[in-house]
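Listed next as structure tokens is one chain, alone, in the form predicted alone.
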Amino acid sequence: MPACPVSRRLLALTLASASLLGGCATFSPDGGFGAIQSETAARAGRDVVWSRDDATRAQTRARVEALLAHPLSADDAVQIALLNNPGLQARFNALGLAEADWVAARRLPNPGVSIGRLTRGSEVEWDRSLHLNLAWLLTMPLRAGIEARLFEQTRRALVLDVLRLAADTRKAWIAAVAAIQSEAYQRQAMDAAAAGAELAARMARAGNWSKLKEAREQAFHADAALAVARAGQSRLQARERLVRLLGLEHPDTLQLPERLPDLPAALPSLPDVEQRAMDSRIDLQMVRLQADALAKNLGLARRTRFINVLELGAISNASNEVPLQRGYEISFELPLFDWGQSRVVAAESRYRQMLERARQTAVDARSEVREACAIRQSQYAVARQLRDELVPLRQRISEENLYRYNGMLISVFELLADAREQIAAVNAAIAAQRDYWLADADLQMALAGSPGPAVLTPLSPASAASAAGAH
């Protein structure tokens, strides 16, 4: 029976179209990393590099060494983390995995070939067939669309990882510098306490000071020494957290300034900050892409509900006694036991689950940005009040007490106690200044994605010293 010419032309056209579409699917030269670099530069103002070869690693190492040659600013610390953090470099490889899935979805599966040899007496028969997964070919545009959305989702997730690392590094730098500044003031408090304890001991030996007052001065000295030890621990923890984020193998090369940056003269206004967050947050863009991909996947599951396997093959049977036979065959799966309902129900459940997650993400985004904005304003007011009112008042009180001491109206112990209270006020101002800069970093992160939990290295408390010194 002769083969149908229309079917042959249709088969040839289908194979040619499929080969053309499959041949167009190639990997991009930069693996999609250029978009990450552009968005990172626009949002964070810093470069990010994917070190995939020795030349790039050498250039990155040189840039890091140049930045480490002087005390790091917060921006320099962020730049080093974006260049040198090993965890970030490892996460960049997810881009290659996602692009590989996308390219694979746009390429034809390899055809199947079968060859059989049969003999009947002197007759030798050769059966040859070439099979192609026609179901894959028909659904290839839909699958490619799904993988394209997942690839874009992976790219945006990596941008969010970059911005979150930048925010974490900035916060770690703030905590480390604040710990250095606080430890310096705690050492001043301990020096004052040591002077008071030594003077009390001498006066007690001369009989001019009671044992109770001497014990109080010694207890305060011991509390001040403990506060210095805790401040040293806080400084060490904050520094090591920063070293980990920077990916430094030799922490001795890290230099930090001794003071936090000053507070800004005024806070910039942020009109429509909620709407701005809804328009620019990357986590919202990611859930939208994932919801679109799941919607496409649900459509695919419904279309392939009854026929999940469909193969088209060309057959050629050759024999040494009969003419050559040619033809084609189509094989598919009969939906007798599995009507594909389980796949459809699973796809519908994933889609509904994603819609609820998207709604929750939107609610969280609005709440997080409102919270971050309010906390930054509150921390700014607290820091300004401590810096502009409480610390100057403490300084004025110390000056007045110094005049009274010079006039022999108060004792040296009262002067030392006042010095300790002034140092405690300065420490509180440092903590408030640190908290403002941390709140500012959280707000910047909240405009790009979820800021995550705040990781604070507490400054050494001065309450014990203040309480002891307030006697």
Second form
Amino acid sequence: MPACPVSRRLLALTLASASLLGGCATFSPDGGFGAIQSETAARAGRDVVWSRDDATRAQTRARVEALLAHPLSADDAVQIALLNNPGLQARFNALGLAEADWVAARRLPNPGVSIGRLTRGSEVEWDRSLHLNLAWLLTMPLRAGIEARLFEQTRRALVLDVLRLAADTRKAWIAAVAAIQSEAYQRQAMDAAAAGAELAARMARAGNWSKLKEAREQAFHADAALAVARAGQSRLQARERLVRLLGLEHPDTLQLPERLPDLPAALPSLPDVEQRAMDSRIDLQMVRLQADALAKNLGLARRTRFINVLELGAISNASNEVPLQRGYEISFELPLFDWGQSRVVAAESRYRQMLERARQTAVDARSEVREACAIRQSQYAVARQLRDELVPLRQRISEENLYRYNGMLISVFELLADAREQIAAVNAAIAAQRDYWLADADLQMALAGSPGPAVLTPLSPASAASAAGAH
Amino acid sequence: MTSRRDFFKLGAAVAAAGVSPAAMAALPEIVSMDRADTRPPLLPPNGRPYNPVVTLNGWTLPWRMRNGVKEFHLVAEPVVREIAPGMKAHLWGYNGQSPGPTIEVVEGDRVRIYVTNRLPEHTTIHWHGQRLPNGMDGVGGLTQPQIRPGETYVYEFVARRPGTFMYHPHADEMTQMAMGMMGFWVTHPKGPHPLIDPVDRDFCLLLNAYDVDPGSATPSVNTMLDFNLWTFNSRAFPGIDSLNVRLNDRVRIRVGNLTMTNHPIHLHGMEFEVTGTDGGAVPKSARWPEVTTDIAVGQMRQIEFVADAEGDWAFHCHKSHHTMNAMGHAVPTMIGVNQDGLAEKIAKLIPDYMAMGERGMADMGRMEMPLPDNTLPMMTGRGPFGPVEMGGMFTVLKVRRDQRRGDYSDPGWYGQPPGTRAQLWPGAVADPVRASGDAPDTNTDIEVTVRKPAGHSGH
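Could you output the structure for the form predicted in complex with its partner chain, given that the previous block was the form predicted alone?
In what comes next, the whole complex appears, and the chain from above leads the way.
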């Protein structure tokens, strides 16, 4: 079989371009991780490390151990997770894979050499050929572009992963600390009930009380003990969830503070939070990148106008790269192409499809950030109301009740029941404080990407009136 | 203490209502009282002479004579009444106080009473026990239209029967009496009376009860039975003045009951006779000696005795709950319940908690712990030998050799002659000698029933 002759000119061109491309196709020293690090630092204020070798691994372990030496703050917990969460470290390798693909796409394939010997009677024919994968060479620029974009997407997705882990860790820390606080108060409520039950038993022994009344106090005690058991369970669950996120092999090393941080004195205002989300959400950036890639793939070259995806209407100002901002209008813009120049109807359809998907993402993002903002605001109001009004009111009620007890107007059992109600109010205030910090974490996350479904734990019903047994 | 200011206030109100200044001048001035202590008897400046009464923690309303008619002016109005030092109640009353001023007239007097309504709702006055024309009986809707806020009505009748009476509203009666609207009326005999002896001291008081939630000041008007303030003339011990008399004085005490329950009124040290009711004087043959007389709801009793025993003699309602101030009727008995080790636990949850009642309630009389605002301790008052542990309908009759005639001031505590007071026995007390028999068996039975619940429920 005769070897396919290759045009000298084409070969030279291909070789030249391949060598040109291949010349810069080396692995970056940080595997593209530097961008993730800087973006994480900018957004979460924490340091993220990819422990790829023993030296780094030892370093991070030392840092984690140093952080674990003290009761952990929320920021420290996030830092440990970013250093130590095995799932995250595993995902970082996606970056390596993506970069490998990208580098491979820009490298010349190894040329093949073949020698053939053919005999026909006495004739011997040596066939020597040097062959290159021509298709590879021809598509190399295209594939390099695609792989570059995929690499970029992977990097952004990883930043999102890091931020989501940070948010999850922060929330897990809040839940774990709140659970500790709540259990402590449940224990106090149980102490009140235990005192009541003991007093009831002594009163029954002295002949002053019926079995009915004694049993009622004992039932309060048993109920309170159950509540303590449940609170202990919740505390354990919350703690273990945090342990998993921190990637701790030895959970005993984890020390948590006894109290949640106080509410801020005033709710920090967030001006233009929706526009900020439009500018900073990573999922929107990824959509933009995809749209860009699609346009390139479809050969849509001439950008004629911008389209505000949220309104899905063209903005008259053409060819202006600076995003258009009119007053307080929220915008998320993508380029629109002049379909008149397009040859392919399918291309239009696919790009339109893309635009609608982008619109969906933008609408979701905007709604999510609005929701997170509103929930944070209302949780703040609820927590303030409980802390500044309800709890002090319950304290005043307890004080007045003590005066009534002093005047022999009510009994010690009413005092104890009241103590239980006061404890329930404090507990509700803790839950509200927790929910505020959770909402705050959700809002921070919503500025980077989807925060996931808002998890709002309803306040314990004892908060309002008298759920605890009133006499 | 009179206040002429109020008269002008009323004048303006009447003028605004379109009454001519001449008509305004026709009204007797309004006399108002701003103190809750016992005022000296009002010696009659005109009209037929009589021996005036002393209203315990109250006063007698001055009148003016006009063409031979005794004219009084009562103003129904919201008042602030001091129930005892440390507690003021927001009540309704007459002329600055609750109860209203005592009206004293003489048998045969023609009496004209102007009643001005400064309450937020209509009212009337019923002259309990009086012989009078039907249209003067003061039953709103039945014998007259109600007196609307801002209006002044005139009642006029001849005080025909001497004796002890009261006045109170008969319009939204339940509310208005629960708010303290009532007053005393005494019609003195115009001359020597076969059944009404002259006395040296003549006291009068109304029994009333309020339900003021501890920490508040206005009575709950819908309470029917569970009152927490039992008062003589809207005063509770230790806010009730003592009845101060001279040794061997003939003393009359007139008591009317406008509460929702009966009160067995009891005097220590001497016997008395009931010499009259709101129906009139009791025939001498029908009187018998007593130390306690029960006064039913809406009844009046006048008791008389010769104060021939010197000393400080308790005078009180014999229902022991009625000699207490506000208390919790649902508070369980703590007697015999050892709170050792438990009180500390409770105090951890409730700072300032103190175990009480373990030995009885007398701790209460001793301790001074913060109470709700405007609330009197359940048992209180101090005597020369310690806490008196009383409240409510309790006061003291003080009989003194050297109390001057006409002097109603408090002579202080009685100085008991040496050797006449119960004293501490310094010696040892031997164990009582018990008769043997089935007593121990009975005890065992009791022990069993007492232990049973504890055995089942101990933990």
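Each form is matched to the other, and the largest set of C-alpha atoms that superpose within 1.5 Å is called the rigid core. Numbering follows the first chain given and starts at 1. What you see is a predicted model, and the numbers here were worked out from it, not measured in a lab.
**Q** Is it true that residue 386 shifts between these two forms by 2 Å or more at the Cα, once the core is aligned?
**A** No; residue 386 is a residue whose C-alpha shifts by less than 2 Å between these two forms when the cores are overlaid.
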